[in-house]
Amino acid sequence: MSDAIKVGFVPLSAAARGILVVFCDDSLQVGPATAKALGGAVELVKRAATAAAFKGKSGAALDILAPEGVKATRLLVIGAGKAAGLKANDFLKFGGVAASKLPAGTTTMTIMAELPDGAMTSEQAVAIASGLRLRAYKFDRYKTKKDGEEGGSRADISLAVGDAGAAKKAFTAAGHVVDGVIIARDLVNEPPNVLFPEEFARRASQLRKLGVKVEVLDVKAMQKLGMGALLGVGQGSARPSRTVIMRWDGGKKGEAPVSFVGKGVCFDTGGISIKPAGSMEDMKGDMGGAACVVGLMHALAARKAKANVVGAIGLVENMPDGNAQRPGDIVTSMSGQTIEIINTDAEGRLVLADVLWYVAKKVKPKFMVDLATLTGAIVVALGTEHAGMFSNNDELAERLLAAGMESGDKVWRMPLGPEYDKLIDSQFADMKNTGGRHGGSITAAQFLQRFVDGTPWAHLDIAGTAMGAPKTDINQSWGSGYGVRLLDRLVADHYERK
C-alpha cells in the first residue's frame, strides 16, 4: 500500500541516504548542488550513459550499481528532457519513475529536487512526492502472500529542496488530494461481496470525522421523494439501494455550493439484459463515478477547501432475480417524467436522473458535474485517455478542459443536441432509456440533460478512463481514481475564496 511509503523534505545541502535519485537535461547536463553531491562521479554518469544509450528524455532512467565516489547504495539518474517548459504533470512523473525503482524491503532513497538551472520550486518538489506515493499504491489486502513484490514493503524518502520549510507546508494540502485519489481507487478495487449500498454509504459517512455533513437516504425515504428511475434499477437485488448526500460548507455562509454526482452501480450484471458472462468481473468498478465524488470529499475537506460543496451519489446493485425489471417497463422518475426501460443494461443513467434532478431541485448549486462509467461507446470514441465531456455551459466545460490539462486526468469535448433527442424518443413514455448503438454516449448524455432543471451542468463518461485503463507512470493500480485530482484542480482555480 502507498502508506508504507514515507515523503520528508530535507535541504539539498543534506548528506543522501541509501538509493541517491538526480536529475539531469537531455544534454547530461546537472544543477549545481547536485554536481556537488557527485564529486568526480559526473564523469562516471557520462560514461555509463553512453554505455547504455541513455539521453536524458523525459522520464528516462539510468541505474548505476555502487558508483564509485558517490556516498550511496545506488545512483539512479533520471531525465527530465528540456528543462524549458516542464509541467506538474511531468514532476508527478518523476516521481513515479522513481517510485518504480524502489527495490522490494526496507529501503531509503534521497531525490535531489534539483534541474540545471537550480532548486525545483517547492510545487514541483511536492508534484515528485505526490508521483511517489501515487505509483506505490498497492491494493493487495486480499492477498496472503506479500513479500517480494514490486515497490517493496516499506521506504522512508527524502526530497532534498531549496526550501523544506516551504514544500513541507504544501505537501500538506497535495497530500490530502493523494489521499483522496487513493479512497477513489480503494472503492473501485473493492469485490462487489464487500462493497454493496449499504457498506458503501457506511464508508461515505465516515466523512463526518472531517467535517462533512453526511446524509444517508434508504429506500423508504427514496420512495417517499419519488425516486422510482434509481429504485427500480435496484429492485432486483437482495441489497437495498441508498443515495448518499455530502455537504462541505467551508466557503462564504449562504452562498451556492458546487456540486458532483456519481454514479454507483456497485456491480453491474446488466439485469434482465444480462450481460455476457466475459469480463463481468470487472463490473465491481461500476461505481467509479461515485468512488470519485467521495474521494473529492475527502480531498477538500481534509484540506479544508474555501468552498461550499455538495456531493452526491445513487447506490444500486444491477441484478436480475424474479423482481427485476424488465424490458418494457414504464417507471416514473423524481421529475415526474415518465422512462420506458428499453434495456435494463442502460441502468446507470437511470440513477444519475433522479439523483440529478435531486440535487437541482434541492441543493441549487451553482453548476453540477456528474461522472460516471456510463457507455461502452465513449471507449470505442476516445480510447481510456480522455473521459468524454457533454456541458450544456461553456464555461463550465472550458474550466474542466483546462483542469484536465494541468491535472493528467483528461478530458475531451463531445457534442449534445436536440438532433440526438429524437433517438430517445419513446412512443409510451416521455422517453425511453437508450437511443441504440449509434452515437450511444451521445443520448445518453441527451437523457441526463432532461434532468438537469436548466443548472450549469457537465457530464464526464468515465468508461475507459476509471477502471482497466492501460498502466502509466503514477498508477499501477486496475482502479484509477480518476477524477480527484480533475475536480480538485477545478475547484482550486475557480470556486474557492481566496
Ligand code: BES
The other form holds:
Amino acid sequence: MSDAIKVGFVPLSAAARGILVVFCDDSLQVGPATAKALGGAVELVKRAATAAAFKGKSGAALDILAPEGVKATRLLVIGAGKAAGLKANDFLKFGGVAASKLPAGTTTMTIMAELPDGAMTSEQAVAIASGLRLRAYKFDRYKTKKDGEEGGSRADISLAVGDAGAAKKAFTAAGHVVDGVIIARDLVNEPPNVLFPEEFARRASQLRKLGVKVEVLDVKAMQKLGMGALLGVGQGSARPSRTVIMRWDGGKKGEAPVSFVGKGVCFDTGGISIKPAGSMEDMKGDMGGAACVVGLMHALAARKAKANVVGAIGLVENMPDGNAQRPGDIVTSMSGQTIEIINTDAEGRLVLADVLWYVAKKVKPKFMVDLATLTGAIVVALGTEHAGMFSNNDELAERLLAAGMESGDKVWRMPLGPEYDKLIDSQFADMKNTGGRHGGSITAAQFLQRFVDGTPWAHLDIAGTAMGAPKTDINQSWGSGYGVRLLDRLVADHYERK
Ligand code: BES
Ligand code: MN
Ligand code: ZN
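Would you generate the structure of this protein in the form predicted in complex with this ligand, following the form predicted alone above?
Once more the chain from above appears, this time first in line as the rest of the complex follows.
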C-alpha cells in the first residue's frame, strides 16, 4: 500500500499542528477545548457555515482554508449531527471523512476528539482512528505508477483526546481489527491467477505467526473424509482444492469454540453451466466469505481475544473442463447425503455442505456462522446495504442483528421453512443443488441447513456486500472486507471472558 497513515494520541490541551479538524453538532455547538483552540476563529466558522449552508449534519464537512485567528493551515469542521445516540459506526465515518480531506503528499493533521458535551470516550476516539485507516486503504499492488507524489501520500495524524494513555491502549486492539479488514480486502482484490486455492491456503497459514493452529486438508485428505460435494466442484480445475481449519484458543481450556465458515471459490466461471462473459471478472471475489474468516481470525488472534474460535474455509476453483462435473451428476457429501447437480454454477452451497458438516461433527462448536457470496438473488432482494441472514437460532440472529447495527456491517433476517425446503428435494438423489428461480437465496440457505446437523447456525449471504458495493466514507475499495468488524464485535460482546 502506498498510503501511510500514522496515528498518535495527545491530550486535548496540546497545541494543534497542521490541518485542524474539529466537531460540532447540528446546532453548530462545539466543546470547550475546541472553542479554546478555535479562539478568534469561532465567528469565522459561523460565517463560513452560513455561506456554505453547513448545518452540522452527521458526516458533513466545512473546509476553511488559511483560517484567520487560528494557527492551523486549514480548518475542517465535521458535523456530528445529533450528539445523542451515536454509534461506533458514526465515529468510523467521521474518521473516514477526515481522511477524505487529506491532500496528496505529506500532511500533518490534528483532530480534536471532542463533542459539545465534552471529550469523546477512548473507544469513540479510537473508532475515528480506525476510520482514517479504513478510508485511506488502496489496493495498488499491480500499478507500476502509483497515484500522488513520490508514490503516495503520508499523513502524521494526532488525535487530541481526554485520556491519551487509555486511547493508545484501545487503539492497539482496534488496530488489529483494522488490519483484519485490510487482509480481507487484499484477498478479495487479488487477481485469480495469483490467488488460487493453494496460494490462499498459504496466506491463511501465515496466521501461525500469531499463534493460530492451522491445518490444511489437501485433496487426498478430503477424499478420505468423503467430501464428495466440495471435491466435485474443484475437479474441473487444474488447481487442486483445499480446506483450511484455523484454531485460536484464547478462552477457557476445553470450552467449546464458536466457529466461522467461509465460501472460498477463488474463481467461479459457473463450470459447465458457464456464466455469461459480462462482469465474469467479478467472480474473483467469490472467495469473500473465506477472506472474511481469515481477516477475522487475524483480528481475534492479534488482539488476543479471550475466546476459543475455529475458522474453516473451503477453497476451490469452479472451471469448465473435460474433467468437470456435469449437470445430472450425483455426488455423495461427507454427511452421506447424495446431491443431484442441476446447475454447476450453484457451487458455493456444495463447498459449504462439506465444510459445515466437517465443523459440526469434528469441532462440535457452540454455533457456526457461515459467510458466502452465495446468490445473485440476495443482491436483487437486499441490494448492497445489508447481507442476508438466515438462522435456526433466534438468540444468535438477534446478536448478529445488534452487532450489525453497531459496526455498520448490517444484516437483514430472511425466512427459512419446510415449504422452501421441499423445493430442493430431487427425484434421483436426496436433494438437488438448485430450487428454481423463486426465492433463490432462501432455497440456497435451506440446502446449507441440511448440513448443520442441528448445530445453532447462521448463514450470511454476502454477495451484495463483500465486493463491488458503492464506495462509502470508510471504504473506497472494491473488496470491502465486510463481516470482519461485524463478527469481531459479535465475539467481543458475547463470547469473551471478561
Ligand atoms: N457466486 C455466485 C453468486 C454471485 C452472483 C455472487 C453475483 C456475487 C455476485 C454463485 O455461485 C452463483 O453462481 N449462484 C447462482 C445460483 C443459481 C445457479 C441457482 C446465481 O445466483 O445465479
Ligand atoms: Mn456460481
Ligand atoms: Zn459462486
